[in-house]
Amino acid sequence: MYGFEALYFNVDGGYLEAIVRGYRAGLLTAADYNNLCQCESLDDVKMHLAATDYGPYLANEPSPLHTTTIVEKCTQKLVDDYNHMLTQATEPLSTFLEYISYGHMIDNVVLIVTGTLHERDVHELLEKCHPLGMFDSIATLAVAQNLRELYRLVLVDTPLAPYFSECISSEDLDDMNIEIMRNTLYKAYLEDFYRFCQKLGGATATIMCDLLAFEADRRAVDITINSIGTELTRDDRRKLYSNFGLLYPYGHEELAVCDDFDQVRGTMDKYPPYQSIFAKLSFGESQMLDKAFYEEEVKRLCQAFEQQFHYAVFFAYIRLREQETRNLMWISECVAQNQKSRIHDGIVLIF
């Protein structure tokens, strides 16, 4: 316990944080994962989700069932509990649930001008964004032919506009400066939402921080790993770190000049949090760091339910329905393609 949030939390949060724990209750347990990974097709996940949470959503689908309606429908329960959420919720926690939803907002930001630098369909890319980060301008993002006008035009009206403020220039968008600009404005999101959270004070801010820390510290690390053999200088990889976090700064003026995945290891062994993720894997094996992370981040949210009077726990429930949706859909597909014996390979089990 942290000051005195219990005199006073539950006249506003009480009965929020009820309810988000009400529904933290309803995700899969290892059982349930179990049962799934039996199932010989999408009609069996569908018959094995019917005693679930997901239920309701998925009852009136018809055979036969795709992997998009399955997480289609998993992310409309998210957006269901989130929306309900947010409409009981009163300051400072309402704009506490809205700073989740910017991360989003991002995501979509990027995934349109993406889109529309290949020549995608607007109206398809729109269907594929989260329903999380939507907003009202959100179509327009199309015309958009460089970052100024991005945000003259549309992001100017968004919550997204004070984060545009590092990333504003002429340069016409192509594939190199849009994952620049997608970092840059993760990066500026991730310190505001640091900020807010220091603000809150006691527990809120004790738990939330060190969740946000981790968060900066995994996105300093994918970043380094993605931009090994690219054209962006060091300087420039120092630039998107997030100027928080356990690997701040040291840290970060190491996996700057790292050349390969053997020199990010040797970094990231000199912090014993991370010093265990990376023990799981290979020397050279990359590819299942994002499984290790994912890992790390689910045993860290849940330990969040372990207080009370707290707004992390709404944050914690938020990203391990995201995990479960990312599982349910790595499931679905291994079934739809019969590619059973991989199954295990990419779920991260919650309990």
Given for the second form:
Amino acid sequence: MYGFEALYFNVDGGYLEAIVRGYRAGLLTAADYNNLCQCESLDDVKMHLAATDYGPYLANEPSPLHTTTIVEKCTQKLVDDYNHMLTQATEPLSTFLEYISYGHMIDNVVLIVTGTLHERDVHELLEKCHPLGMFDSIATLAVAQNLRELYRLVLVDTPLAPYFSECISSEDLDDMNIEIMRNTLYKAYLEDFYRFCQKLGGATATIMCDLLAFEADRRAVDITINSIGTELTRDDRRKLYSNFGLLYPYGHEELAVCDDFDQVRGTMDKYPPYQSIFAKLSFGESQMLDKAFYEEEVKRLCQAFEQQFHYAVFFAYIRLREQETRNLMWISECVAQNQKSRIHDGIVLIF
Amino acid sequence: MDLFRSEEMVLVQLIMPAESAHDTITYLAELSLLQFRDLNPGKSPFQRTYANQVKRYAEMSRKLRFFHDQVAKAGKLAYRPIMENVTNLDELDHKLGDLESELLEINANNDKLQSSQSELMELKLVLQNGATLFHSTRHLENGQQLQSVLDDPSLEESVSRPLLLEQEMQTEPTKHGRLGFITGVVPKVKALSFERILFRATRGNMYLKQAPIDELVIDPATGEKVEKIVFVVFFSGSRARTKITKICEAFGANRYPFPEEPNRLWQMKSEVDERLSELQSTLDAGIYHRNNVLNNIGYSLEKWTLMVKKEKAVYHTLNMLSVDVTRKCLVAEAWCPVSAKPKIQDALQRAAYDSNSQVNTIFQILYTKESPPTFFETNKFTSAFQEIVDAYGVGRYQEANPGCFTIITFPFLFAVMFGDWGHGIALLLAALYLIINEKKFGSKQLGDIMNMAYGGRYVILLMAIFSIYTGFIYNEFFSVPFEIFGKSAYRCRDPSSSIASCMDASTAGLIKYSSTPYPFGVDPVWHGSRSELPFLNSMKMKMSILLGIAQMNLGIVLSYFNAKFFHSAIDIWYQFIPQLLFLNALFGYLSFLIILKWCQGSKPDLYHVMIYMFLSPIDDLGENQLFWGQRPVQIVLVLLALVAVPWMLLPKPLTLRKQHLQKARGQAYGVLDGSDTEDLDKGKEYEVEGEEFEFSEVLVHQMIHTIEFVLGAVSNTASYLRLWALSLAHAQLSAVFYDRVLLFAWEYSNPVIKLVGLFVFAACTVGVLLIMETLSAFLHALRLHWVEFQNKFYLGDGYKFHPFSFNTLSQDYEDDT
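Swap state to the form predicted together with its partner chain from the form predicted on its own:
Full complex below, order starting with the chain above.
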């Protein structure tokens, strides 16, 4: 049924949409950030957060606090929200919510594999993993020696298995391989998610495809910038771009042959939505690109809430919370290290 | 009349010296008569003056919560009083810190011991189960081998088969020697995927044997009780060993050594047992020590929590005060009832004296245009009724409070719908039960529904009493009539038969033989007779209208008292009078006719009178004439009603406009006259405070009001007919249960059927009539009050007075626990 969401959406999704909109109302506002920026110590941060949705999570933490505790608790809040929604959700919303967590799964796999490659303790690595992307046998990843083994041993049980079809090789794992693996996995994941959203149809498809296209384009730009000056060939680079999005296919051709940042800018300037992002940066400057992209993403995510009867709000909420956690981490770090002058550089205001 | 108008409130300013501020606020909180205003709304919590204290108490309450968890975890303990009694908060802070670190240390030690104990337990289990595992495995191996040897002759087609077998047989003894194994314990939930991963990692070159452990095992890492299994993995090669070891680690499977020789096994078992018993005694000692500490804490935990909460609340309030530039005194603004001033001043003096302050707190009244909060001094009886009104909207400051009338009218209207003195008595017993056990219930945490019933116990009491009264009037006792108040005035048409055996009572009806009617309420013999329904319907319908008109008139009269109290002549002349005229010209007249008809016993058709009063007022009334001069009176009444509508609509907005224009002109003069800048400023202030006047808006507003009132006069009167409908429904339902269930069952001689019938009757009476009907009658009475009565005068746009008090804090504490 296409285009009749208003008629039947609330049967299954109404309760959860209400829940997620309620959660969204709990996101920190510009006024909150203003107050947080004036904090003198992490205890002040805690005190301010006590009046927000994070209150119950931080209330039982003994002071003195650490940045990691704050971030951990904020993430815990996100995970609790996510799990609450997931347990309440019915098909196809539950699948949709699961899709959201796959990205973290990929990151966790990469984290563990890289960690074991550098001979770090598995339990230490497990603590660093994002709780949203945990799966049962994640600790076993450390056993694997090459990609084929990785797939056969562990990942075949996880939802990531289909994405691995393109990167099974017997090559030993090294940093380069892992990075390529991450991007290949991400590409397959985004394409799969994109197809799934299109299948859902309606407003979900329209909004989610737009958001995912933006994500894909951002990754394409990131890959390009990060691979400049490495031994990655142009064809290999081209293969890592997702096969959808605004840049597909002509933008990808151009990005594949870029050799420096200004060429990337030249390419991106041809696409009006991205022109505005790059226009904020001065020539030759690439550090602020991340923030510019984050800002654009947050803007788009907020717009997802303008429409009703679709699933993109769930995606948007999870992403916005993550952005908020990043903001809080930045603020806490700045406060803890007494770098208050730089506090505004890292915050992406949500409202 | 305390309840009729809310307490007179004033905004007061308290200027208190900084050193005595804390004590002052504490004393005032105990008084709970002041509602403080936040004077620094722009400041975030950590920028306020006493942020550090608040932080400190937050930290202390965190510690207390930790103790609370620990005490709850330790289960029921015998609390013992500790010798020293902590009253000073600084001491308490220290003590809490000490206790926390002590407790944490004990816990850490206990955890360590616990985990080594559970490790030993697991080892013991491995040793116990391992033997059987090994045994059966050996058995299996031998059996398989035997089987394969036996099978061999039948597999003739395979050429390589004998070779393989030979090879196997050759390597078998040596291989068995090199075959490594790992024993351990793994959680049951992970067992399946553990086996799968093992299989994949070794490409199937392993053999896993597992045995479930019957009881729950404490996991050494987390300290939680989980279901676990003992496993043995057999494998060959050292690479496989490292792999399997890694996998074991990843799955949280604890590996334990397992000796193969039986005598070493036996020796190890006894060693483990010995160490376990040693550990157990150490552990017991640790737990005893911990319980001791917790006993001490548990005794005064509640007191400490309350103390910290109070302090925290005091500092929160102090944070709302603004600090003087010199930082020597704090300025508070608060609402308080005028009558409480002496009490407050007394408390201030005591506070200043007790804190050895040289300066007293300055207490002065501020004059403001802001609307003060609404505060009624209620007791346990009136509070439930006031709640009913407040649920609709908290009254505007000092406007007439419907709560004062609701105390009687609400239960009465309820009873009109619920008239049955049998049911009334049942309800009364329930209410009395709640009231007698008031103290017991009050101290307890009740469920949602029980809490509601408890909160409204006095409402239920009055409802029950009134129900008994109306029940006597309707002459209903579980739908059975009783001849209590005298002799019935009617008898059967057939003089020989008694009322009970009268055959034609429901067809031809009864005849009146006595000139004196039944003295109180409905004549009992009418029950079930032909004239019962027509008579009751007519009576209840007319009674509903009379009650409705009376209550609505009361509402309109209250609007007069409001207008008079607020000195608003416009509202009296252009709202109260036309409203009163309009309602009474139509429905007041109807009520008059109803009463007149009752008195005369004549038979005019009142519908006809009312309808033709409008359609053709000058026509001859014929037999509908009730009194002399009825026609001119009706014409006058119709004209009055017609005049009342524009009277309500137009003059008020026009007058307001005129007043506004005059005021604006006056203001212009004021500005011109004053040449000082001060006067100019004042003028500006005036403009800001003066409300915007938009004529069209006021007119539309008045139009809506008028239309609402005119239509409402009809629809509200009709709405009161629900009194009739519900009381009819209640009587019919109870008659159905009585006739169709109880009497039906009573016709059988079988006692079982009688018993079942009685049980069904009781269940229906309680479930449907006493609970559901009570709720529905309650809701309808609520609606009649909120809509039909209160819309005549009640604005309900005020806000409630929330004094700063410690009492609410202790309630919070109970909620938390």
